[in-house]
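Below sits a lone chain in structure tokens, taken as the form predicted alone.
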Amino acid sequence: MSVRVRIAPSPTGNLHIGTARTALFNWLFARHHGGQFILRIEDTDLERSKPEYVENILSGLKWLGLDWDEGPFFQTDRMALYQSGIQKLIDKGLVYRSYETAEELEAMRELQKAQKIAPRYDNRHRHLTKEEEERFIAEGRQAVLRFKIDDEREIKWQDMVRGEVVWQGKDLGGDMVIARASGQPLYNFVVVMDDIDMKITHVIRGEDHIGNTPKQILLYEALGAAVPQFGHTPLILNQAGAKLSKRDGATSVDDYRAMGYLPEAFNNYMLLLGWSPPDTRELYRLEEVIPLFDSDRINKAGARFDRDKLNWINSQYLHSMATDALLELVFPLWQKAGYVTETDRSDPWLLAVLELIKTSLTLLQDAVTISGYLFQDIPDYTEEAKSVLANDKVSLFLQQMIAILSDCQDLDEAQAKAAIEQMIKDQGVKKGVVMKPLRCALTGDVHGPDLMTSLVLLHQKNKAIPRLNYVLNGFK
């Protein structure tokens, strides 16, 4: 059997990442088992499904890097199958049209809720005699569309991450609106159909859905389908072990790539919310987890999300990575900043800055902030670093700089070291007398990345006398 599994969003909402893991899980399934990915855009609330929705759902897709093999399919371009299998369960006699009003159903609800009973459809219009139907219409009701459940059934699958699953018929609220009066299939039915129509194989799906699956395979069933396997995953949990919400901050992809997380360290940490890797390792790129990936290692127990985690992860591939991939991510946001143009892109200087501050680095948007001083003509001083200014000794150790660099337009760590030793030996003092001030003339800042480097920088773009010149003259 070639496994077929699916990634199956509703266009409502941009794309979360709680859906992300679960199309990242279902890649990797796929991939392991040299199966297929398909896409389907579930699009049948009308209401609000949008065009935006279903192409940054795309784009974040995309921006994983999760391919798929198939689709993407929309369900509103296939009406003619949910209704020629709508048609099927009605010839079967599994469907009957039921004409309940509103204000009855609520009424029915509010009895339950009386005599404390679990809310559920009672069936009332189950047998409706042809002279009962024909009064309802008469009355000008609406009918929905009912699946018929027997409540003393037991419906059992053993789920690829939980074992065996048993729910009971009379537990599943009653016979299932499988269409609205308007003819609009809804949603555990057109699920099934599609899965059907696509060979779907296995359904990997956040644990939300374990209520859905026992209808799903009464549909199956009734349907003379083939039932998939089931693996229904963890959610995503917020720090007080609530599932995940906008109330806790960013919650869609999209989010995590405007604040310059990149794609191979969101699905790395993706990967470890819910799935245990089989070594104390916690930095994998995705060709490294196709060989090891299956739903025996799927977590049952719900997972944290710790931003901390995913910021650590992403530090580290930023760390990691070559200093020419990551000026291409980099130079659009120095270009947004105002620190460069298009003519600049082939700078070297630009790769040198990039290696001063690369080991610094927690998201893309840091290389911004932390490299601001060495783009600015003059940078902006802290009130602390203006404190250290203030000395009176000051002015020499920059005096006798100013006269070093004059002299030498080709300056280099070595020689900017050896200068700094020199003049540490002649104004007679402790290192850190001349270093601190030093670097916050040059930076405006009491720390910083590499002083060194940041002077030899500085000096090639003939920044560092104007600013200790700058500051001799009162920050004027």
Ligand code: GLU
Second form
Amino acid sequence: MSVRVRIAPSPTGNLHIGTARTALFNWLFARHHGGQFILRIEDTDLERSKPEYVENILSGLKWLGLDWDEGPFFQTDRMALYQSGIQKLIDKGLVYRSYETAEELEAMRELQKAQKIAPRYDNRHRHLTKEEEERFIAEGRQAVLRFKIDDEREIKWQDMVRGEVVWQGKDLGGDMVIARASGQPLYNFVVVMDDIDMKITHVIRGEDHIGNTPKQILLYEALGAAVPQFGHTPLILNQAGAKLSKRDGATSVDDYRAMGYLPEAFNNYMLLLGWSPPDTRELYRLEEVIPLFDSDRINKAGARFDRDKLNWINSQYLHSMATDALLELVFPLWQKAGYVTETDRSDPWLLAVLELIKTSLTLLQDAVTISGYLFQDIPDYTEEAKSVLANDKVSLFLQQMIAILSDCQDLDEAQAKAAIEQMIKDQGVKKGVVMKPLRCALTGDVHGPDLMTSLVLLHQKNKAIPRLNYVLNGFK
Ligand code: GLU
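Target state, the form predicted together with the named molecule; input state, the form predicted alone:
Full complex below, order starting with the chain above.
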């Protein structure tokens, strides 16, 4: 039997991290078993589903590289299938029309609350007589369709993540609505119809769906179909241990993309969020995980979303990335910041800039902030840098530096270092006494990437001497 799994997002919001992680696990499971990964858009909630969310979900999955083999299928295109399933259940006597008004249902709930019993539908319209039904219709009541649930049934399955799970029929809330009065079929029913039709063998989804699974198993049985295997993955939690929600800040894949995370790093982090690698290694590219991925290693306990860990993983991927590939990603950001224009694209100086700052990056966007001083004509001088430069001796060093640079247009790092060391020796001062003001004058800050390389890069673009003069001239 070939493995067929699916991701079935509802387009009622942008691609959520939880959905992306479920997609990742399904994708890995399919690739591990040489099976198929199917994309189904569950858009039956007409009020809340939006085309822009569909776009966002598709582009998010593509960005992560989670390619699907079939789909996207849209549930709204598949209504005829659902109608045939409903008819089948009606013909078998497993579904009936139920005519309660909203007020009656509300009164039922209030009474249950007062009696301190869990709210459920009390199956009151399961056995209506023909006369009662005609009276309701004559009153103009609308009927929903309910699927009969046997309170005495015990429903069990062997969960791929959680082991044996057992539910009692009486805990499922009474006979279940599978279609609204408008005829619109509802979630639990359409999911089962689709999973049967798409020959899904394993349903791997978030733990928040665990209460739906017993209901769905009853529907498989009623429809005479084989029940797939189920696996419920743990929830993603916030730092406080509660379910990650919008209030915790960024929750969509798009947010992370915009903040400057790499898809490889994001996948790696999502993988660790719920799956235990076989050894202590933490950095995994997807192609390396495919042979290793087995559902036994999916954790049962919820996983806390840890931004520091994600940042660390992202920095590792950025630091090890080939510089020319990194330039492809950074160039548009530099363009947006006004540092470069299209004509600069093949300037090797840009590669040298990236070489210099690469190991300081945590997010892609850091490449803009950290490199700013190299692109500006005159950098913004911090107050701290200005106070370092206020020392009397400084002007002497800066003048000497100008002399060195003026003599040598093609200065390389070794020459720059030798010249500065000579200067330190001549002055009989400590290294820092020269280096610190030099850094401040050239970069505008007391900290930053390697000074010698910065000096050479600035000089190559004729920015070093003007800066030194600017400082000597009282920042004018
Ligand atoms: N549409 C459901 C959701 O977005 C997923 C249903 C399922 O995986 O069975 O949560």
